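Below you'll find only one chain, the form predicted alone, shown as structure tokens.
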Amino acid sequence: MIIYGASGHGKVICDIIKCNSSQEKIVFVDDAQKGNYFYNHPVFLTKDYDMHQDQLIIAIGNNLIRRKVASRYINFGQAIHPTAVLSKTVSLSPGTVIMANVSCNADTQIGEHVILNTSCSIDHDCEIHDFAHISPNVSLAGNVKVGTGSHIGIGATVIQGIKIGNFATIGAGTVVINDIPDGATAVGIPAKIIKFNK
């Protein structure tokens, strides 16, 4: 397996590799190559590997630039967590990242490259984007719906029926009771839209 990003979250990606295969090689690539190995792993600079050899992860936390990245590549993976419990009808797409002690019920549909961090609880019927990054210790109600390349904050919790839109970010700890527009970023209790993106 080839994690693409030689950082704390591709430490947390690797550990779930080696927790699901003690076997599974695995090798960082990198941009800025930090040094011969990381993590106890070979690491290379991204242009002087073969890319094409073994299935990729890109451990990067934006989302944008997740996205970059993906556009670059066709043989993507997955990483899930032991302890994470999926329903048997969760839909997951390449690309997707599960921590550890994730809960994901029944018919929630998973996009490419997405991150589900730590502890975060995805309710029934809820569909998550592209490239969204659901942080750790969110709570997503039935029927939630994430849009491409949205990130919602450590903590926070959205209600059921909420659609949140693409580009959106939900502040740390926010309480979403009513729907998000594109590129806005709510904040607080209830969640308030305080700017928007372009």
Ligand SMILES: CC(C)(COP(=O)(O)OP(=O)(O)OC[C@H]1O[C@@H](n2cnc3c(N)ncnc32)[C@H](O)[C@@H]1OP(=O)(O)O)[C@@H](O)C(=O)NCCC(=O)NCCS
Given for the second form:
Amino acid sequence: MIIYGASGHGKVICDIIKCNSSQEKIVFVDDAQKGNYFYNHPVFLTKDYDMHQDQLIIAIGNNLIRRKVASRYINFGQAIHPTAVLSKTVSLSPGTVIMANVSCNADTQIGEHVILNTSCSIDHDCEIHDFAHISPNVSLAGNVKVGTGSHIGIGATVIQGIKIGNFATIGAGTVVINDIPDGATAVGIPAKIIKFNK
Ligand SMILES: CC(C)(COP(=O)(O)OP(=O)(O)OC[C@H]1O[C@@H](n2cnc3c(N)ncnc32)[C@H](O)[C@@H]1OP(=O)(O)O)[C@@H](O)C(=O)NCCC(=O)NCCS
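After the form predicted alone, can we look at the form predicted in complex with the named molecule?
Whole complex next, starting from this chain.
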């Protein structure tokens, strides 16, 4: 597996891959190489590495940048921690990362390059669209839609049936009880929109 991004997020993805297969060859690539090794694995400058040798996971937390990088490549892997509990009816897509202790219930759809971060809880019939990031300890009730590229901050809670638009940001600890439009940043309990992203 190739991990794009010699970063903290990249280390977590590396650990997940090793949990599943201790034999898997792992290399990091980075646009600004930081030495020859990172987290005990070789690291190469992206431009010097043949990216077609193996599957790729993009370890970049910024959803917009992750999307930009993804547009340059085609062969993506997944990293799913063995402690994640996923209903057999959950649908997954390439590039997605699912961290430790995530739970994901019936008929939920997870898009491409989504990050389901540590211990988040996603109930039934949710739609998590491409390049979204669901932070640690987020709780999404049933039938929640999270639009493309949106970030749900650490510990946020979203009640059932809510639609969060594309490239929206939900602040840490926020409780969302109304739909959130595209590009909005919403914070607090209950969530209030404080600005729109450019
Ligand atoms: C929502 C967020 C993105 C806003 O960041 P920002 O654009 O830099 O905004 P600011 O810090 O300038 O805050 C703007 C206002 O919103 C308030 N605010 C910011 N985040 C808040 C939050 N999570 N809950 C309640 N109020 C919040 C600030 O107190 C400030 O209020 P004021 O204008 O009355 O002083 C950020 O605070 C946040 O919560 N990020 C999530 C981080 C996260 O979950 N990381 C996990 C990664 S795995």
